[in-house]
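One chain follows as C-alpha cells, the form predicted on its own.
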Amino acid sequence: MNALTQYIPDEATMLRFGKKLAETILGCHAKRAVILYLNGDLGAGKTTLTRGMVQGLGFQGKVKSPTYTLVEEYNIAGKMIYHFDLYRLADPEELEFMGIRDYFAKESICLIEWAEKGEDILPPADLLVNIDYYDDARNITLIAQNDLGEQILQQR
C-alpha cells in the first residue's frame, strides 16, 4: 500500500494539513464510513489535526478532545464527524456498549486516536496517520489500508 509523509513544523500548518485531508476525504464521496487510525505519542497533535480537519470544514465551536467521554460528534454541511479518544478504555467491550457499530454503520469520518484500545471490536482502518515527533516539529505519515485509503492518497 502507498504511504505519503509530510513535514510539519507548526500547529498552523497541521491545521491546514488537517482541512486539506478533511476536503480531500468529503471529495472522495464514500458511500460508508472513512475510518482513520491517528496514531501518536500524548502530545504528538492527533486532536490538533482532528481540529483543522472539523474547523476546516466549517465547524465555528471549540473542538476538544475526547478523553472523558470516548467521543465527540460535530455535525457539518450533512456530514457526520466521530471523534474517538480510547486512551482512557478499560475493556473493549466498553465499546459495545456505546453502540460503536452504529457510528461506522453510516456515511461519516471516524477518526480513532488509540485504536489499539479496541482491537477486536472496531473495524480496520482505511488511513493511519502516524504522527511522529521530528525535533521540534513533526512528521505525518499517511499509509493506505485498502482502496479507498489509496483514493484518499492519490487525491492529496
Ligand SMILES: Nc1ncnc2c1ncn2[C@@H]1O[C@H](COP(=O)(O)OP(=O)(O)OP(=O)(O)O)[C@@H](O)[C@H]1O
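Keep in mind that this is a model prediction, so the values were computed, not measured. If you superpose the two forms and keep the largest set of C-alpha atoms that fall within 1.5 Å, you have the rigid core. Numbering follows the first chain given and starts at 1. Compared with the form predicted together with the named molecule:
- Y134 is among the residues whose C-alpha shifts by 2 Å or more between these two forms once the rigid core is aligned.
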The other form holds:
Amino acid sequence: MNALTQYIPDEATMLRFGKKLAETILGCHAKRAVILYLNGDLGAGKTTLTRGMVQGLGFQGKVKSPTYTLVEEYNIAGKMIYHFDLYRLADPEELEFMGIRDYFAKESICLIEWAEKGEDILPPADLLVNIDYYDDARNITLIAQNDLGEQILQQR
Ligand SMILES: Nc1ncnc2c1ncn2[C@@H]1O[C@H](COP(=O)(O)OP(=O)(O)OP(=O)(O)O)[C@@H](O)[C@H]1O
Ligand SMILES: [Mg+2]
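Since the structure above is the form predicted on its own, I would like to see how the form predicted together with the named molecule looks, so please show that one next.
And the full complex, kicking off with our chain again.
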C-alpha cells in the first residue's frame, strides 16, 4: 500500500485525523526528521490539520499560521514540530538564510505548506498529504514517497 484516501466530513474530523497521524508518526521512532508536504488550495485545511497534530500531541497553546514568519516551532515533551508556510516566500534562497538545514537535521517532524515555493532547496517528502475540498467536506490522500512514508501508512 502506498496511498490511502480518507473522507473528512467536518473540521472536528480533520482535527482527529491530525492527532492520529501525529501519534502514528511518533510510533515509527524515525531516527531522522520526518517530512510531510501538506498540499491543497487556499483554505483547504493544511493549517487545521497541523493544529490537530500539534494539539493532539498535547500542545495547549494556539497554533498560528506561519504565513509571515515562515515557520512556527513547537516543543512537545522534547519532540520538535516545525510548521512551515512558504506561500510568501519570494525566493527559495531565503530558506538558506533562515538556516533551513538545521530544522531537517534533527529528529523533528516537519510539516510544510506550499512546499513548491521552496523547490530545489527543501529535502524531499516522506509523505505527501493532499487535501481536496468540496464545501465543508475534504478528502485527504496520503501518498508514501519512501519506506518511512509506507511505514506511517501501514501503522494507521
Ligand atoms: N472538513 C474540514 N476540514 C478542515 N477545515 C475545514 C473543514 N470544514 C471547514 N473547514 C474550515 O476551512 C478552513 C481551513 O483553513 P486553513 O487555514 O486550515 O487552510 P489552509 O489550507 O492552511 O490555507 P492557506 O493555504 O491559506 O494557509 C478553516 O476555516 C476551517 O474551519
Ligand atoms: Mg495554512
